[in-house]
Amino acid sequence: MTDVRSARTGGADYRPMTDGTLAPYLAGFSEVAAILGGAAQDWKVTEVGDGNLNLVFIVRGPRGSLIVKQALPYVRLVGDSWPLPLDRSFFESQALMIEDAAAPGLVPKVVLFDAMQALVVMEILTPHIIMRKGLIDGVEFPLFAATLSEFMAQSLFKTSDLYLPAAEKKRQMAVFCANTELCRITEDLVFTDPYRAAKLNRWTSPQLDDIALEFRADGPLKAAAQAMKLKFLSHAEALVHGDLHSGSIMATSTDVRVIDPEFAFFGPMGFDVGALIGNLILAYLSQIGHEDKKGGRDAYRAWILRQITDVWTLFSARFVELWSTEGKGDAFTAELFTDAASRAALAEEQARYMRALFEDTLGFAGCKMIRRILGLAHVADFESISDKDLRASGERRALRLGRDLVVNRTRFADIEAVAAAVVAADATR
């Protein structure tokens, strides 16, 4: 991992790339040219970025292809009125390399990080599609739950005090502590803005005007959301992806990969797990707007519901397995738990730990669901529904369930109870 002092990106020579300037620039890097083959004039560059923050290009050569992602000095979704540091490309490249070491083959390989131009060149994923688009189109991904549970278990466990020596964890934390601007976006957009009259808030109006006002006056909800924000601010449990949702996953029927960890930092593990589950719930509740007739997506709803339960069940089992077999960090020192009585005591503590992580997961899931409907950046699952009344009806159910997950996160017995609540919420359509 690069030293924190190398996190300075951009400079006097920084310039946003274009279809015409990228190939000549990349020609100066032998590792890139070796993969693409030929010379710069033989390469085809296509801008494909449709995200909120960055430029993204596909570069195709005679021998192979690559993805290039370049940070802009502002939030692309909003424009240059919202400046943003270029350092986020550094954090993304570092996170990808750490995640690849922890969970090999589950993220794209980094080929090059160029600090001067704030860009990352990485393995292209093809014929993968963004999972969110698949969820809208009713596509099933057979390896999704197994892959994401493995990714989260490995990447979270192996950057935690359960696995790392304290000094090494602190060294890694020191690097990612500098990712303050992207953390601030999350702190505001996820945990605070949906509960106040923020300038950038938007929602399906006028259909949701009443519930938006209601949530801004909801004391218990605001207190619970701020309790989750405090965990986000203060619980440096592991390196979290920071933006793990269906738009940050590329998949086929035979492969699933996690992309875009530029929001990575050391925070609460439940933030990643909750973000993923919350987005799956949104996908489930949005199916009302993607079926040709009532009930036409019921089989697909059942598939999504299985992903919700399987993700948590597989993740929690794998995490505890890793803890029991590879727990060599400075927390829960392994040599203290070699006899039968001590191992039994450790198992009880592991159960308590996972219960707390489950409750965090639900709280963060609910916060994510609410912010995706009342905040700045919405999800295509709902936004692609042209009938505003139909869209708002699904969003309203998601808001009610999201509130329940945040406020009553300690009352859900298990993931099956969450799944039952999802089905009950949808049954009111």
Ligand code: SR1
Contents of the next structure:
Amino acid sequence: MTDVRSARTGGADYRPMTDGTLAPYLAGFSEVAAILGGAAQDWKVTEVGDGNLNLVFIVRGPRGSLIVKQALPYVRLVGDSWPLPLDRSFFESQALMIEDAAAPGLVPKVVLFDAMQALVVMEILTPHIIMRKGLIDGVEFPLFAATLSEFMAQSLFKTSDLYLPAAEKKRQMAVFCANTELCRITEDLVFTDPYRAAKLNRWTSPQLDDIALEFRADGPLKAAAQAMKLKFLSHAEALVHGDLHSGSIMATSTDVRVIDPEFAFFGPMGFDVGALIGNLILAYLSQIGHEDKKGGRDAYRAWILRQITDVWTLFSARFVELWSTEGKGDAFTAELFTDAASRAALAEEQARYMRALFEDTLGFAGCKMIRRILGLAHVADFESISDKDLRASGERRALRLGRDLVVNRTRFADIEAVAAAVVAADATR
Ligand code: SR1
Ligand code: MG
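Having displayed the form predicted on its own, please output the structure of the form predicted together with the named molecule.
Now the complete complex, all chains and molecules, led by this one.
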């Protein structure tokens, strides 16, 4: 892993790339030129970024194609009134490499990190689509649950104290501790702003004015959301992706990959699992706006619901399996658990740990759902519904269920109970 001190991103020579300037710049990197083939004048560059933060280019050469992601010095969604450090490209490239080592083949390969221009050159994923788009269009991804559960189990377990020696975990943590600005975005936008009159908040208005106001006065909800925020701030359990929603997944019917870990830091594992499940629930509750007739998406709803239960069930089983077979970290020192009675006690402790992780997952899932409806950054699942009344009806159900998940996260018996709550919430449509 690169030392953060040698990875000063940006500087006097930094400039945002354009379709015209990127190819000549990349020509200076032999590893990039070798993949693209030909010379700079043969490369076709297209800016395709539609995310909240960065420039994203596809570069096509006679031999191959690549993706280039360049950080902008501000939040693209808002403009240059909101400056943002360029070093998020460093954290993204580092996280991609750690994730690839933990879960090989489940993230795009990094070809180059260039600190001066804050850009990451990586493998192009084609013909993959952003999973959120697929969820809106009713596309099933057969490998989704198996891949995401494997990705989360491997990347979270293998960066935790259950697997790493304490000194190595602390070394990795020290690097990602510097990703403070991106963490700050999450601290504000996910855990705080939806519960106060923040300037950048927005919601479907006037339909949701009442519930936006109600949530700002909801003491139990605000206290529970702040309890989740405290976990986010202080539980450095593992290297979390930090923004693991359906827009950070690219998939086909035969391949699923995780992209965009620029928010990565050492935080609570449930933040990733909760982001994923919360976004699947949003996808489920937004189907009302995407079906051609009432009930037209029922089979697809059932598919999403299965992904919610499968992803948790497969993830938790795989995580415990890794712990039991590769638990060589400084936590739960393996030599203490060689006899049958000790192993049984360890299994009980593992069950307690997974229960706590489940409750964290639900709390974070609820926070993520609420922020996407009352905060600054929304999701296309709902935003693409042009009938505002219909959109707001689904958003309201999501807000109520999100609140339930945050406030009552300890009361859900298991993931099937969560699935039942999703179905019950949607039954009011
Ligand atoms: C200002 S950035 C808004 C959101 O975009 C990213 O996808 C993260 O979710 C962030 O919170
Ligand atoms: Mg992103």
